[in-house]
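Shown here is one chain on its own, the form predicted on its own, set out as structure tokens.
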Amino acid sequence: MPGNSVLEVSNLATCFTGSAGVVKAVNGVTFAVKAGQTLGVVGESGCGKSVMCLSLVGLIGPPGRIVSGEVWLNGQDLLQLSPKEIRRVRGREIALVFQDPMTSLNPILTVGTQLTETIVSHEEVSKAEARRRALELLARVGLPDPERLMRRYPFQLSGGMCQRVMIGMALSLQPKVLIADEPTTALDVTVQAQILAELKRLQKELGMAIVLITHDLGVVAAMADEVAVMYAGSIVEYGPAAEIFASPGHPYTRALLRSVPRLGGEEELAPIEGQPPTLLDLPGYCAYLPRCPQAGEECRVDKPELRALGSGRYVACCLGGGR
């Protein structure tokens, strides 16, 4: 994995236990993202991607737990601190980004007032400051007349102006890290290239790392540097995007390639026959055998863990990077 990182995760592994057994939802994840740089995660719904953005900030409570790995900023392991400490470091270095910011913004407070606190919670800054550093996210995100906005309630603004306002709060603190978790999901084609637009300027301003969670192969392929694609809880393909867009080395990525539409593309789209595995029980061998149309016997053997192809490249696959 890359070094001189600004966050690097490993072997991360987090489980939900319930009446019908364990769910293994991350699975021994690692990789890791430079200052400046984007890292895509892609995977359909229900790989795991966003259980592993909250895994990294402490935010997994019972039934779930994070039974090992580690997760390093700034020369600690976030998961060996105490609640008290991950909350200090949440927002100031290390900030998230929601789907649905209408269910992250609190519908009872003024937009002002939640980006206020949020500053005067972190630092020893006057009330005055605060407001005067929120008139400037406000303006810096992109968003107009930023005094009538500090006024407005979250239900009076559109989906995409809540969205800037959370994108604001989380760069508050000016962290090293961004973790986006689909963030322009819900938003109209216009508007998520807007809001795209400005998180690269932002993170061209700030120098910041950014962990783009989504299954949108389009986002990916115009935001991230790297690209981490999931599968049943694990990475099973890792390396600069450009690479792995031209050449994918699994049989995942590739369908998964497959199944989008492209501009101009000739080829048929063809969809991915099956359905994940659940993951209350994931075999002993490797997870997408019986969706992949390549499978031999020796794919039936063990798990087959993530192998270095060069150039940066990583995957998961018992055929040597695909056939």
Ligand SMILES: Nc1ncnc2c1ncn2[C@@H]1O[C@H](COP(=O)(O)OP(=O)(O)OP(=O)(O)O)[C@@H](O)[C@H]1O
Second form
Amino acid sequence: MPGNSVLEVSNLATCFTGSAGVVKAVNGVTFAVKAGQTLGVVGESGCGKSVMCLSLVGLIGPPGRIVSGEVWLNGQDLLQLSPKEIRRVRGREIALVFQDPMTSLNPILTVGTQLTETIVSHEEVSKAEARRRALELLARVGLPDPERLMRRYPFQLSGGMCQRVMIGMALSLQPKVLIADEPTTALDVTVQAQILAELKRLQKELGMAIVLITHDLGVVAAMADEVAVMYAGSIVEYGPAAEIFASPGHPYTRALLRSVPRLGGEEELAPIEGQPPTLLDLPGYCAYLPRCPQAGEECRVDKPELRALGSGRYVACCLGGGR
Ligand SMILES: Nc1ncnc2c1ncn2[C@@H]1O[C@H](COP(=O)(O)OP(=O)(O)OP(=O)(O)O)[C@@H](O)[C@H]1O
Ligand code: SF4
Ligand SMILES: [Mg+2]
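The form predicted together with this ligand, contrasted with the form predicted on its own above:
Everything in the complex follows now, all chains and molecules, and the chain you saw is the first one.
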């Protein structure tokens, strides 16, 4: 893995045990993110993106369980920390923004109270200093009239404003890593573009690494330096975004790219045929096989591991990933 990564994840696996059996939601993922860079994580609904994010920051509870892996941040493996220790790291060194800000903001506290309490709970600063910082943050994330906003409750704000408050709150402690799980999916396109542009600006300012989960490939193309394509709980392709978009190496990545319109493109759209497998009983071979137009007998032997293609690119396919 590259030497200057702030976050290094290796072989992370998480499962849920229920009456129907064991759901292998995340099945051994490995990736790294450098300071100031964005990793875009894409894949169809249910492929394990959110569970992966929650696993990174110690937010998986029963019936979920992390069965293996290491998550290195700042010289410590987050998976070895006590619940108290991980709570300290969360927010301060690694922050989260989710799709629905209404469930993340406290409905009975004003924006000002929530922001200042977050700052005071993690840092030894006076209330007045925390308030000053809160005002500055609201302005930084592009919210007009921060003084007035501080006195408002979440339900008095639009979805876009709430999401900006959430981002402000996530950035209040200047984390080294921001995990953003579909941060703008619920918003209309123009608000989405503004928020993403602000996020990029703040990232530059703070040198923060971002893990951006989205099923919008346009957002990934605009934001990500690197991409991880997930399928059935595993990363099937990983590498520099521009190169993966220009010449996808895995049959699933190719299908994913063909299923979305390209700006100004004239090719016909092709939805991906079939359904992703249930994560309850994954085969011992390539999970994409039932949908793969290139599948052959050799694909039934083993689960293909990520293999290096050179130039930082990795593909998990027994055809090797070349086109
Ligand atoms: N609390 C839970 N209990 C049991 N299974 C769960 C739980 N949370 C998630 N799963 C399962 O884990 C798998 C991965 O879910 P996850 O939410 O990570 O998908 P996702 O890639 O984020 O999808 P989406 O794009 O729809 O957000 C799914 O099969 C889901 O049913
Ligand atoms: S291993 Fe075989 S089935 Fe799987 S993606 Fe590659 S070609 Fe398709
Ligand atoms: Mg999700």
